[in-house]
Amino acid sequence: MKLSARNQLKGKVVELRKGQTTAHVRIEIGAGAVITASITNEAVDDLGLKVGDEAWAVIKASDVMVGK
């Protein structure tokens, strides 16, 4: 599958926590950096996600905020 999003970060699912409707998926992308995504439980099931799986964090946003 090809995507137009430029920010595609390959990693490994290190934690998956389902709530009532939404799941938090933590993907380690290297050097100890972890991306956390909130997706629906249905999406987790459809993708068959589980800890240890290879996955991609795809970031498509019109705005990025930076603070210091």
Second form
Protein chains: 6
Amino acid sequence: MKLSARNQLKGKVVELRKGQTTAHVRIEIGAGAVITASITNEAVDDLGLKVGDEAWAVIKASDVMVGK
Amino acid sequence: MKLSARNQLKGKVVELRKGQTTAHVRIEIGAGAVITASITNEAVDDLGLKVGDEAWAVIKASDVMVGK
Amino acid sequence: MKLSARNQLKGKVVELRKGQTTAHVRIEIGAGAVITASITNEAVDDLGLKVGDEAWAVIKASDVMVGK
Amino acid sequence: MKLSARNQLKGKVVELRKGQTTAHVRIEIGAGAVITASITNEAVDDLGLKVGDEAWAVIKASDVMVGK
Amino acid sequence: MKLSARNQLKGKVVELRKGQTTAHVRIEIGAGAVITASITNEAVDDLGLKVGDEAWAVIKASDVMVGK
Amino acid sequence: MKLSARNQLKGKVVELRKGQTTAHVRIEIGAGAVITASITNEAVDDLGLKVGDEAWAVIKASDVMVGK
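Starting from the form predicted alone shown above, please give the structure in the form predicted together with a further copy of the same chain.
Expanding to the full complex; the earlier chain stays at the top.
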């Protein structure tokens, strides 16, 4: 599936922490930049996500703010 | 102001396109990675945003999906 | 790519309207239910999206409210 | 109250799981399609939400991505 | 319909500006505080929204960041 | 850092509740109006957030719905 999301950043899972329903996943996208995603535990299980996996951080343009 | 957003990526504005109410801003955050933000024209004017500016892409962890 | 998003609803594009920077896409997901997505014009072009196409509406669980 | 959200899908609550602060609610909107919402436990209590309830999944158009 | 959204702020529409597909609505919620919403033109028409109307700004808790 | 977000409401933290990964923060923005934010525990720690602190609720215009 190809996605409309303007931001699809490829990287590697460097940390994965599950809560009771929500998990936090950190993806290093290169040059030391790390993106944190908050997703459901269910999604982690469905994707079989684990540290070291190649993964994408996917973000809609309307969810990005700009700071200056 | 310090922000709760887990993702604050520093870069440079490489493109800026205004529509009638909504603008698209592209920020290069290094290593060729570019983040697209869709913000109001008003915000562009308030920040005095222009191509070449140093800027941050700010994204809440709950707005990041993971693909694998 | 497999996605963490809990909601991936398959349907058919029944309407597509472009603005100056933002487009509205309506996807019929069956039984008369129609989902409206607001995405960038750029995304419409990248996907080569047109009326009649099979498509998915993808929504993060944290973006769904509940009414009763 | 009438809402601006383009997507208001009527269905029935088929699953409800509370975490420590966040709950996951699954609403069947017909034809086997199920929408998962991640809302606060507080909201579940305020709505008196339980399995079997008639409920709406409410989603802003700008929170819908398109896949093809 | 009662909503799960934690933030439902009552106020008055003080400004309304339509673009080609997206409109910006400003709601004064008292004490000089004004909330800006970006919604579809279609939603403005459906609600028959106009300056002076009593209206609610509705925001999911997961869409609020904190600054300090 | 100056932000593109149209909504930056200043107030005082009146409640703070941590879950396993996600925390709920309530900010009184005056005149009895209270905004609830759902942020990561990590963000609470990074900001050193506690009840009584002066804080801002920051919300993108595209995350605000309108009810009437």
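Shifts are known only where both forms have a C-alpha. Residue numbers count along the first chain shown, from 1. The term rigid core refers to the most C-alpha atoms you can superpose between the two forms while keeping them within 1.5 Å. Computed from a predicted model, the values in this text were never measured in an experiment.
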*Can you list, in sequence order, the runs of 3 or more consecutive shared residues with C-alpha shifts of 2 Å or more between the two forms on the rigid core?*
63-68
